[in-house]
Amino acid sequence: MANLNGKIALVTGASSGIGAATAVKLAEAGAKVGIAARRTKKLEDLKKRIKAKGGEALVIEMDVVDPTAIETGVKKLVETYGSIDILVNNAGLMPLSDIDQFKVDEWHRMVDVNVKGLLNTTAAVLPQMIKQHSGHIFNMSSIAGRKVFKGLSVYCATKHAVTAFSDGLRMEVGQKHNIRVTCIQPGAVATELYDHITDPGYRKQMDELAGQMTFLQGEDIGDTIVFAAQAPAHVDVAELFVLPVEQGW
């Protein structure tokens, strides 16, 4: 297993959930990480956290939709430990409802964060890694970016776009820049994802599904993201399923 001793990180929507227990899980493994997000008094309280296990965190106020705050963000982070050696691209939004409600505000702020968000950050991360050679690409997808789910057709689409682009940037950046790239696709995980549902019927019934069975932690999704970032370097883990035993769909 390769060391993350001195590596520097990058993990977007560290505020809570699984970027937040990815941020800790990082920095105990030695890596130095540059916590983003828009709150930023809960990457404070994050930093206290990681500073007081001992580990090292920079806080960094990053909007994903705003690439001049990606830009600044990413900026910030190589002017203070020098290089970026690791991004997780976690930030993310899941607002169910059914498309015949027309909630078009959320299907746009879903493609808006979900993936172009997601490519913003991309874009500013990648040149650091091809000067460098090297780098890990972590993006975060999911079941529904596998399968289809009613209620969830739009942030299904949003994240089967993370996938496809994931194994297309792979396929880009592997061989001619020596830049790994994981797609994590989680099940049920219990986060703040669920508090983005304004629909008062998928609410109780992802409350009721929370009731019926064993949600992951973000720490779940941490340790898995560590798992692949300490692999040998020639080895990609390039996608990695993870769910609760009791997730029988």
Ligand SMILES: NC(=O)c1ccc[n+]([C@@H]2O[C@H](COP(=O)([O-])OP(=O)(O)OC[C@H]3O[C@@H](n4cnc5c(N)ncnc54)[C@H](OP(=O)(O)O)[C@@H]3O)[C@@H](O)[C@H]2O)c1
Contents of the next structure:
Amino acid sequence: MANLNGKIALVTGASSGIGAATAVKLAEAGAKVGIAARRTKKLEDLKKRIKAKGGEALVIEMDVVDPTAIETGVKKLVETYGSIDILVNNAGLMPLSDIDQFKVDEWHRMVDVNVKGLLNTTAAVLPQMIKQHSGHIFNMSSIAGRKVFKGLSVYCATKHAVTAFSDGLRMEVGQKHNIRVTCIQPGAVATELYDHITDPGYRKQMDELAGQMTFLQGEDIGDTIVFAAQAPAHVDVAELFVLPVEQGW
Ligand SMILES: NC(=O)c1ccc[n+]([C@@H]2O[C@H](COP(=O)([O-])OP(=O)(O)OC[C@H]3O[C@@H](n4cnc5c(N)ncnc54)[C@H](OP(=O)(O)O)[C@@H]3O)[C@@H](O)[C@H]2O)c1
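Could you give the coordinates for the form predicted together with the named molecule, as opposed to the form predicted on its own above?
Shown next: the complete complex, the earlier chain at its head.
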């Protein structure tokens, strides 16, 4: 296994949960990390945590729905550190509800962030990786990108899109441009994800779930990302399906 010394990473959705933990893990492995999200105060706090451990991080204010903000952020990262070797497309949200509640704004928001945001960021970073003839893109799918669950129809649709896109991207950029693609599919992880559920029934259900099993921590997913990033250069860990032992579904 190689360490990540000298590698430059960009993590979207780095202000909390899986993204923040992954940024710390990448920095601990030696990468310099662009930490991107909308809540810059949280990013500044994360930068301090990374620096305190001897790592290096650059705060990037970025809404993945805004292609101009992404272009600016990617440019800032490349100007500061010189390249982008690892992209973690992690930003996402999961406001659960039944379809017949017609929370159409939430459906659109999930498509905009989980799918279009990921495509926007990939489009902004890929030219740099093609120029370098190397890179590694991690796309945050989910168990919901493999199976469908009631109340998660739109979320599952977005995560199935991420899984499908990841496999196609791998086929298109691996051999041609020497870029690796890894699709991460976590089960239940203890993060802020459930805080955005506006339906009281589903919110209660998710709170109860946390009492039924030991959830993964963001750090567990960060470890799997570092594992795949450290694989020898000819190896692409294409998919990682990571679950709590007690998750019986
Ligand atoms: N937790 C789980 O059980 C679980 C399981 C499988 C997959 N996932 C996936 O893991 C990813 C991270 O979620 P999490 O669980 O760590 O939840 P989280 O703590 O709520 O983190 C979500 C992150 O996404 C960012 N984000 C949301 N909208 C954004 C936007 N428009 N532009 C830029 N960033 C945005 C948030 O940052 P700002 O609000 O500061 O912008 C935040 O940093 C998501 O894609 C989620 O679907 C989570």
